[in-house]
Partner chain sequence: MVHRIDKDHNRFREIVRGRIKKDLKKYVSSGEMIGKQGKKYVSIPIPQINMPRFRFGKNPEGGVGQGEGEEGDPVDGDEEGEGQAGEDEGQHVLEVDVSLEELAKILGEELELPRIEPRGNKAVETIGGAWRSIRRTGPESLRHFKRTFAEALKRQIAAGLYDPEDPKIIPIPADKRFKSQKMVTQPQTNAVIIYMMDVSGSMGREQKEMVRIESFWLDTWLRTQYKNIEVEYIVHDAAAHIVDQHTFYHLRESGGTKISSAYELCLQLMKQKYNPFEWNIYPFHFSDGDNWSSKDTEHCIDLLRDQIVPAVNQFSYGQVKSAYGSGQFIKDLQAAFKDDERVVCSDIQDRDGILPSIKEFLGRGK
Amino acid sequence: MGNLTPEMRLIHEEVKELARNYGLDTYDVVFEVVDYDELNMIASYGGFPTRYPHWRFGMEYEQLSKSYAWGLSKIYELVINNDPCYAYLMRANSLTDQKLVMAHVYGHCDFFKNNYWFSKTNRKMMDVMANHGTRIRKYMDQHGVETVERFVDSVLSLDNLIDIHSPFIKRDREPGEAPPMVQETPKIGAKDYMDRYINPPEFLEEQKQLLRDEREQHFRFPQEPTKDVLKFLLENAPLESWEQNIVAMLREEAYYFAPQGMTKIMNEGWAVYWHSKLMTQHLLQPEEVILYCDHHSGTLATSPGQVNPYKLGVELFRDIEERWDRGKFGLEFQRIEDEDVRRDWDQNLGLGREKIFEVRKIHNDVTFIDNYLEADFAADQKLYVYGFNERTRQYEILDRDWTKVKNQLLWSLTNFGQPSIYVVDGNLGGRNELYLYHDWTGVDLQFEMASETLKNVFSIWRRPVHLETREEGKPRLMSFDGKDYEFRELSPSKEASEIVGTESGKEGSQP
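As in the form predicted on its own, what structure would this chain adopt when taken alone?
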């Protein structure tokens, strides 16, 4: 399969054999050779050659094409999580680059197949994307291009309002399913003459209240706060059938792409690890070394104040491999305080390769950083906290404390660094108004973006929408009724349903 030249086909066979000998396990990999314009087009579609028509794809294509034409950027590799895996090679690249890309792709394909966070993804997504495109084109023919594209815009603006962990959660019952209904007040078994002592009236009243609470919980809408806002809208918003289908399709695509965002550092680091090993130990010819080093170093280059996932990922994998090869882990090693002893510690365990395969299998970026980024690594890699200094009015290094570096990385990676929003009530005050809650972690919302989000939620829910958040630690309520926005202070002593839609609630309104 694919359209490789005979020479590139031989390189592919060599790379495949080397990858298997090292223990990489992939689906079949199909390489397609395309020119730069075709590659930019496929990249603008997120790596899929066929998608639904939408202006954002054209905008992305224009940006990629101009960036390539002006020499600002160049796409070296593009690979799709699919069975088989599809990867694209630019026809104009040198053979050295083609070798590098093939080796890099095999690292990605091994990661796609074996990392747990990709285990719930659809492995036939190439076909699914094409089907989605066909169906949306059909809706455009039926309902008009502008109408459908406007609705697609609204849904796409909300495609981050999903619960990225929900595919891995096993529930005793599905959301919305009724809990077992107990017909009688539960009592402790006892003989008749002991019943009034074993089950006194206050105990029975307590059990009745618990039963009432359970039944009331069943009738809440939703029963408990849900993070998958798109699913809630799909199931409960007053949508036409074609609109429901579009929400379902775009939500499916959002869940397909989510693991890539959850494992960006690991995935790229793993691919760099393997392309560097295969190239330097097997594939490179002497005359190719300089070109390879130039392109490889460009991949790992890091700008001040930014995280390069390729660099951070590969260096952390190498650090883990070295530590487990030398036995620099466990309680005995952690108790060593002498820096010279720690540096020279080597038990020759040789467990590094086994360990990095284990890490590749079970972790995502958050757990990868949380478990394996330590003080020695942060110092070796010269990691620091970068930010704006209010005193000097300049961006500069604020701190080199490795724990603060780690915490800032974890904060930026959790939920992709985006706010966590939950649906709390779909029938606020009995008026079918939607109540959302922002799980505030010390960082305020960007209110301009939050306002647009409320507007797009309203376009799907079609009733007023409210969002509880905080501004500088103070409770705030944002509301949109289809025409006007309102910003109000929330009193801790009152529920939102008590102030929404009342005149007294408008006392704290802000312009």
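Let's see the other form, the form predicted in complex with the partner chain, since the form predicted on its own is already up.
Excluded here are partners and other molecules; the one chain stands alone.
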């Protein structure tokens, strides 16, 4: 498999051997050499050349090919999380670039295989995507391109409404029988004369309430608020079977791509770490050094007002490696305040390599930053928080305080920097209306867009839909009943937010 030239095949063998010796653990990697246009095309399809037809991929393609044609950007690597792991190389690249990319790909592939957040992804996604393509094409033949595409559009506009943690949660207790009506209060067995001490009236009342709640919860629909809006729609909206299948397929694709969004910084950082290690210590020939440095520094270049995930990721991995090599962790180290002592601290533990392998196994971007980004690192990397200054009408550096930097970063990474939306009630007022709840964390929705999105929810649910959110902290209700859209104030309802029981609390946690 693959179509490498003999020369490249030799390099591949070498890279594979080196990667294995360093302990990288990958699926088989298949390299495919393609020209720039094919690469742009495959990239437009998110790496899967056999995907279903959709104009969005054409849009992607236009952007990629224009920006390539004008020399603004060029895709170096494209790796697919699959077993075997497929990776694409651009034919016109120099051999040095191909080496770099191959080494980089091995980093990604190790990450895909071993990072916990990828453990539930389907490793035969190439086939799955092809099947999805075939099915959607078939539906287009049966029901017309317009009809199917319109439905796909609606679902795509909701495909961020999934619960990225749900693959890891065991749930779906079989919806057994409802708990019985409260007739007799369950008592703790006791002799008559002890009864009023062991089962005092307050206790009995509490027990009754618990049972009532449990019963009420059983009849609530959904029983617990769910963030997996797509799943709820899939199971409960009045859809035809082809529509149901489309929701199921697009939801599956969304879950497949989600871990890549959750680990962008780590994944790229890990790949850069390994390409730079393999290249500088083993693969580079003297005449290739300049080209390599040029391209490597291009990858890690930072521009103001942006965080480069490649740069942040690799620097943090290297920082962790160094800290664990020198024993710069734990209580003893943290208590040291003298900067010189801190800097020169070295216990020669040599635990770095082991540590970074562990980190790449169990973390995602949020926990990675949360656990390892510290004051020294933020200062070394010159990180800052910026914001818009209304007075000067420009973006300005606000703060270099590392806790603020960290908070801002974490905020932007949590839930992919997107609002959390829950289904709270699928049978509002017994009228089969859908009630969604936005867990407001200090930032308002883009209301115009939200109203359009709500219309798309309606086009799937087909009964009136509502979204509870807030505008500058004040409760609002957006409703669409198929004809009219309404945006109105809501008397502060504590109910929904209590049902959701948010982790972040109701006050704004936006730094």
